Amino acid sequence: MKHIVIVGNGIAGITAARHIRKLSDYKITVISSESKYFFSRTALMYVYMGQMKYEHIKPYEDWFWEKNRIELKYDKVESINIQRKNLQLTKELLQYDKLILATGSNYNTLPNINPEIKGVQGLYHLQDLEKLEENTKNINKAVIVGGGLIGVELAEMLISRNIEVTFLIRENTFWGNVLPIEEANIVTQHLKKMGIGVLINTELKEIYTSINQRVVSILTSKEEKIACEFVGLTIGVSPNIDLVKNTSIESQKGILVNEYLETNEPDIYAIGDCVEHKNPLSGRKAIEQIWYSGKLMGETVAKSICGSPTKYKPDIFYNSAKFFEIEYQVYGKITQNLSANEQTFYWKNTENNKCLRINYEAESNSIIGIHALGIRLRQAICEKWIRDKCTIQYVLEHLEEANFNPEFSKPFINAMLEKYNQEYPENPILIKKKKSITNLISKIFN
């Protein structure tokens, strides 16, 4: 019987294990030094905030794995012997027939900052949450270096314990290297509204410590000294390639794979956050460290291992998150700067907490991307519009179909249509007026 060994029990590795079990009777072993059981990484923040317990963020009961004949090993892989097809674990030597590397990411650090200082850390692994509990006990002020989604999560966690938070943002707006300027400004203003300090065009220069090497303050690139007892590093994550560094498995920033998620060594695959695609598809990045991509890679590699070689073909790009209570969604191609053949339609409400952006091709009017803040859209419909190359006019006319809460959003949709008609009066869109009760009664009795 073939033995499939998976290193890493995040969404990519566990999806691979589940689908291999559905498709085969192979022996499956999943190894992790982070935790014995699979858990929802995005829900770690709610454990810290007291809204959930650790056992609540495990999607499967503990008995699920034995029942489905998926062996779990809570151990660390020290090395890979590619010629002999075995792994040296801390506790044993393990043979494999097929190996899947799903080693995830590590949070980035700063070259001028000692990450071993007490009160300095990032947030990615379960152990980081445990460390955060210790580092933030009885503190009053924190500084978060870098923006992005993990930064917002960390800020929300700290705010829940009444810890004062200040962001140091290298760009001129929050997450300015990803969001278009208008959306970035909305998020920046919302963070300030939540009582969070946001220092833009500012970097961390130095950390000052007490006699016992505990953070007491920091110095910014603008020579401003800020008192704090905690420094959160949220300057992105990088593929965890530690396991392959001293092997013949090719890697650059991530573990290099082809379209079948195969490495350069036979019977060894890589999936999830640790991956770097040699030839990424048009419009996709070589490294995509998002939940949805990891899940799809797990499903894809399972088919290949079980006898149906399958190329990794992600559909329309999608990601979602929350900036506190403001929901964020992106579909397709949304960039900071438009190319020569691209145009954009942008609307925001007067309260500056909701907006919608639709990018489209100038010649055909076919949409290529949708960006929403504070408005929840239906994923299947948005992806279908992009896939079918629907025009900007068609999408706006049918926007209500994609809205999760149409009864609350009708005024916003009408406002969007009015803005579009003002900008493009030569090709107006009909705005459906709300039917009055008098008209409805008249229709019934006539």
Ligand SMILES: Cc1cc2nc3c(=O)[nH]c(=O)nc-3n(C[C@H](O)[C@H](O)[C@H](O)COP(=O)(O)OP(=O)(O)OC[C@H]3O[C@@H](n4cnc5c(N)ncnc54)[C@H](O)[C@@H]3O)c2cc1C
The other form holds:
Amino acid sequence: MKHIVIVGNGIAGITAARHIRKLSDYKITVISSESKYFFSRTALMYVYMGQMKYEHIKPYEDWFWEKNRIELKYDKVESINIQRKNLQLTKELLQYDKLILATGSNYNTLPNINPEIKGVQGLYHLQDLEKLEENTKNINKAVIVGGGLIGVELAEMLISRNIEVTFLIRENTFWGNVLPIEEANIVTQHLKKMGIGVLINTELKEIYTSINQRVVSILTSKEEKIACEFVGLTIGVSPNIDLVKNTSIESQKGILVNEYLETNEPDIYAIGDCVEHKNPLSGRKAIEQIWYSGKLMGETVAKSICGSPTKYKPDIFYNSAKFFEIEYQVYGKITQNLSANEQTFYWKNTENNKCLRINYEAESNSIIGIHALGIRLRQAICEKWIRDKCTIQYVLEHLEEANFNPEFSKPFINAMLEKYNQEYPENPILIKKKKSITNLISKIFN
Amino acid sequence: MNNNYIFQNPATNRGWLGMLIGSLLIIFYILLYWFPTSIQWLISLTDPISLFIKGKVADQWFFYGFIYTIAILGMGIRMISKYRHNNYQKVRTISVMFFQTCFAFLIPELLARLNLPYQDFKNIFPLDYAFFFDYNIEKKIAAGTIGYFMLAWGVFLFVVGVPVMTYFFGKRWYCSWVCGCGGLAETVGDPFRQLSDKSLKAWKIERYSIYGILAFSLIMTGGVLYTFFTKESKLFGIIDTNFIRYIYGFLIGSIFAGVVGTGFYPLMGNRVWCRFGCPLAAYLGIVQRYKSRYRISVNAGQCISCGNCSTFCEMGIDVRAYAQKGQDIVRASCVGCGICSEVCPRGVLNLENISSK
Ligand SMILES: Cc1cc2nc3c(=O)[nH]c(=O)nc-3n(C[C@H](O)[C@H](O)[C@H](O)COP(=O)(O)OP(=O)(O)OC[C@H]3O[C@@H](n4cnc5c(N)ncnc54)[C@H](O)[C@@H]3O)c2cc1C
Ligand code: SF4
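What would the structure be for the form predicted in complex with this ligand, given that what you showed me was the form predicted alone?
Next comes the full complex, and the chain you just saw is listed first.
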């Protein structure tokens, strides 16, 4: 019986293991040095905030693995012997027939910052969370460097313990290299409302420490000194390629793979955050460190290993996040600045906590991307519209079909259509005024 | 809305305060049900209100109904404030507050004042397990037209109301919008929802226990009606129907629904009775599972397996297990409280009544 060994028990590795089990009878072993059982990395923040316990963020009960004959090893892989097809763990040697590398990422640090300083850290692994508990005990002030998704989660975590947070953001606005200016402004404003100090166009220059090597303050690139007891580094993550560095497995930033998620060495695959695609599909990045991509790669590699070689072909891009109270969804392609043949329709509510953007091609009017803040949209419908190249008019007329907000939520569609009709009076969209009990109730409550 | 540090709070993480609250509730129920004279001083405190509403001094049941209503109203206001950004939560909380105050409390007390038979018009057999008891039927027959209406209304709810409403809206129309036990669970019980057991094992026990009790309640009622019509006190000449009735009332009606149902909030979450015991929930659940437009829709691939939905499901449904597979949730036990949708950080879940499929 073939032995499939998977290094890494994150979403990518675990999805691969589960699907290989569904498709085959192979022997499966999953190794991780982080935790014995799979847990949801995206939920680490909730454990810190006491909203859940560690046991709640494990998506499967502990008996699941044995029942499905997936062997878990809580151990570190020190090296790979490609010729002999084995792995050196701390105390044993493990033979494999096929190897899947799903080693994830590590958080980035700054070259000018000494990693030994106490109170300075990023957030990625479970162990970082434990360290964070230590580092933030009884402190009052923190600085977070880098305005991205993990940064905002870290900010929310610290704020929940009444720690004063100052964000240092290199760009003009929060997540300014991804979000168009309007959305970025909404989020930045929301962060300020939550009590966060936001310093734009600012980087970290230096950290000052006490005699016992603890942070006491920092200096920004604008020569401003800020007293703080903690510095959070959330300037991005990089593929974890430690294991392949001194081997014949090719890597650049990440482990290089082809469409089939194969590395250059036979019988060795790579999936998830640690991967760099040699030939990314058009419109996709070579390195895509997101949950959904890891999951899809896991499913794809399982098929290839179980006898039906399958190319990694992600469908319409999508992602989601949450900035304190504001939920965010993106479908398709929305860039921060429009390219020449693109047009945009953008609506936001007066309270400045909801917005919707639809980008479309100037000539054909067919939509290419949808952005929503504070509004829940139905993924299947949005993707269908983008795939079928529906026109902006069609999409707006049918927008209700994509509305995934809870019952009795405040309606937003008509306000949006009114704005569109004002901007494009030449072919207005018919605004339907629906009468139903549900609408009546939501009116009373708004 | 946030649930920060709920697992560090001694009241809501099965800590000492939770144990204390649970013990006090259990003691309270025991005294109320079996030793009311020992808390007569407490009961008498509600005399003025009782005199005003029904023209008599308070008895233990008036007292209980009164504090039950106050608890739902008070904690209902807390609920509305906690979930103030979510209209679904506000609407259904107002609904349970209304049904408790008017249907469970005021109307029956006013009926008593008018010397009419007692009836809570929103209570449905077999949760209302005494509905077919001889003395209840006799009182209603004696009351004439209005009594007959009461009987017909009760039968109508059970035979037509439940299946039709559940077909269109799911069992939530009752369990988290109307029901009194549900009303208490959704308001007073809300801080304890995360304590329900989500394991597969708990689900197995739940199915045995709730359908077992449904069967028990039907057999008990069958026996009672048999005796009522034939005047024969023994079923098949061996089992005394009065005895089954007594056992049901004691074990299920008092101990399970009351003492355990509420006293265990801080231990096993706020829906222990509704999940493991209530025969009406079992009936509603069967309709919901096999013949209903209601489901929790899952937004394709958006789930990040964080576990908030499962953790805060009061019925102990492992919502995440479905969500991470992109599979809609159609479960007999779901009471449609909508909290999974509220706590999901990625907008994955939505309660929907799908028109046709
Ligand atoms: C706080 C936070 C929030 C996030 N939120 C989101 C979100 O909302 N949406 C989203 O799309 N993405 C989010 N992400 C990103 C997402 O979590 C990652 O893309 C995803 O977890 C990557 O999964 P993976 O399986 O590739 O790797 P990982 O989950 O990193 O798993 C790799 C595992 O391999 C182990 N490993 C590595 N090398 C070895 C070795 N030599 N021996 C043994 N074990 C080894 C590692 O310890 C690790 O446990 C978030 C990330 C973080 C940190
Ligand atoms: S709360 Fe939402 S994202 Fe989290 S596990 Fe449940 S459905 Fe998935």
